[in-house]
Amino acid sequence: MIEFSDVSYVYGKHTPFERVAVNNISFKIEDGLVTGIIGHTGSGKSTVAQMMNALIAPTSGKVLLNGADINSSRTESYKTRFKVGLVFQYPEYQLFEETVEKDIAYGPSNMGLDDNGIKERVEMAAEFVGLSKQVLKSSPFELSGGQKRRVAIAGVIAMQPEVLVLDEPAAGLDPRGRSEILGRLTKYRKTSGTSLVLISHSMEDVAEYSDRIIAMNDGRILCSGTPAQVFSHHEELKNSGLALPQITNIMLKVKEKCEKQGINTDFLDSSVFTVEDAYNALLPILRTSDGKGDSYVK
């Protein structure tokens, strides 16, 4: 649905202060799949975000939204916005209406929809991120901030992109709240079809959620695949600021200790990278071979 063809961006072009953000990069977001694109701070994710939906146009290069080219023109980059919606980190920043049910109400009016259909919108994305009734009807600025973190979020969803483009979506919030938002969004990307892009530093949340990661590295694509293929190239990972995911690393470490009592671990690999992969690799050795009782790995 979307691709960037040879695409670079430079910051301050012909100014003492010239910095090249994206170098050349090409790949595609497949259609209702979601997309995890990973990379250090000032690896570029950004800036491909913000590409995404034409809020910055390339350097060089094209980026086109079903073929077409998002930039050709100022009609066509104001179409991409309500295709492509795009959650910056942060977002309750983006927040200014006097109301929770106005603030998301926003992009719908500027949709030119009536009454009841942006009253249908406000209360399906209201539903998808968790917001009460009640909420609704309260100043954005009188909310927690996870609270105003969902009510951003709707104010995107409430447009019904093709696209859903979240920068760090779950930033600074607590276990229970990053679960919470990404679960909810990821059941709104089953529901609707959207395609969703997931770009974070956190290796867990890219590694649970997403069908295909982009891993990137000074403006470079590094990687790409499924998380399974991606997090195998851990030394490059490493090389280049990124961590493996916590359990990925604890499953190394066990499969060397098993190694070490002569216990066969060729499952025990980077392609354990989430809780319940563990659990399911670690089932075999767990068992003795008569099938009493539990054998534990010391």
The other form holds:
Amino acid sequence: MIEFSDVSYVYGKHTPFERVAVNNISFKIEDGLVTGIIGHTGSGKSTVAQMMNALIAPTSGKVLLNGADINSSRTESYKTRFKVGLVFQYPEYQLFEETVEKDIAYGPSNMGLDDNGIKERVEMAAEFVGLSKQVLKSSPFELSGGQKRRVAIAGVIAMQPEVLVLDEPAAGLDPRGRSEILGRLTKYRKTSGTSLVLISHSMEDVAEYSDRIIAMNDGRILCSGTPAQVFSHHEELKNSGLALPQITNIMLKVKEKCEKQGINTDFLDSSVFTVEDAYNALLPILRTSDGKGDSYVK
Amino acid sequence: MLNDITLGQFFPGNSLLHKLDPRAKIIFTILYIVIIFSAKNPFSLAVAAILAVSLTALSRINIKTILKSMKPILFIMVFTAVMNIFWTPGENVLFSFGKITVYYEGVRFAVMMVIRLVLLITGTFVILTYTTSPVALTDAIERLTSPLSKIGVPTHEFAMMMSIALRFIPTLIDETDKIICAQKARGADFETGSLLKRAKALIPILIPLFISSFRRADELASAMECRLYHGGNGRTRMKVLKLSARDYMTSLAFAATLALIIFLNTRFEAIL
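Following the display of the form predicted on its own, present the structure of the form predicted in complex with its partner chain.
Now the complete complex, all chains and molecules, led by this one.
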């Protein structure tokens, strides 16, 4: 479990360029769950990501992993990097080896594993992200953008971290690439039991895959909790420049229209954020408007 | 991590020095260096110091910033001072310690040498690097060297390459920082181990950096061609450089200082 307690981070302290990126925040990342961190550009979410594995130490406050301060010593920070795997934004630019296989092996070999252990982990990680044996032997620079992204993610998964933190894992991918990567990651989470932290500005992605959501704005936490709890704060989210999931927007519009017509909207829950929820919310009304409601929805 | 680089940084502003023509500023810088090196006695050095102080005041650059930029050359200053104190022969012994004898002349020489170095750095930085944007600077270099293009030197191309290189320095620093972090997240260790091990640890940084630089260069070239860039021939400028009254006045000030220093040199004994 990762715990942030009263953490602040200031860039360029004591210079004219001083900027507070994270302002006194506290939260917990619970084990075995998918936690989504949302916020628009400059809200401090990437800084939070880098503090999770001690790449940067907070200016004030503490970051605890399983109760221990990860910034207490250099060795502690170094060890944390293997326990909390961090996949950066556009991670494909970190690839450097001759073959995909060697590149994925970079992390595990830094852990000091023997050749067999490394091989096992590389194969495991490649399978999770869906890279074929043939791809493993090729140069990472010959691959497509989406494949490179998967190689980079595999490079971190191969270290088998307790917590996997991904900064915008789906940025710049086409819709199919997006759902493929996010789908594989949640599948990986289910099989391995690793906690997942998804950092994104896309409400859709976070809403669909997260168990818990932390919404950030201007270096502070705007609201947090289950997706339903967070999306019920739709006014605040909108004011801080975060777009709601499209389906939530549709439901809010429907509710508004109904209210204008004087229709009772108690049955419409405004915190609907997946198509599944929308279906369940709309089902009763279709049934009541027409005796054979079932023919409208399958 | 790599954000402590102040040497050669431009600070936008609206002072007299910011407004001078960049071509004139290059010439002033050369003139300033000549002034500093022709000051050979304490009096002429004092005149040069007055020039440096007034330039600094005119630039409105924070004195702390200037002091900070001295840091990298602090070692050189201390080294020169020590060398000169102990190895300058003279007549008036200040004190001697075993085989080492320190002369009054040596100390005098060292002090002046350090002052000269400080003035040199402050002045050139204030006139050129701190108050001239890189774009203006390369523009000025292109114009100043343009006579060379008559004999076939590709001055425009050189200037263009220089401005592109300057433009990409911050980008590359950012990129390096990101790659270092990404590899650190995969357990890279740059701080421990033998020299060979540390050198090897740089490979995962350098390769991605090279690759992205090539990619960037390629993209930039395409983008420039899309906008019909085809070299310097027949290219007009949006901002045409023009000398104004303040450039002429400043040159007068520089010329007067140089004349005064030469005069003082003839009156007093040379020390440096």
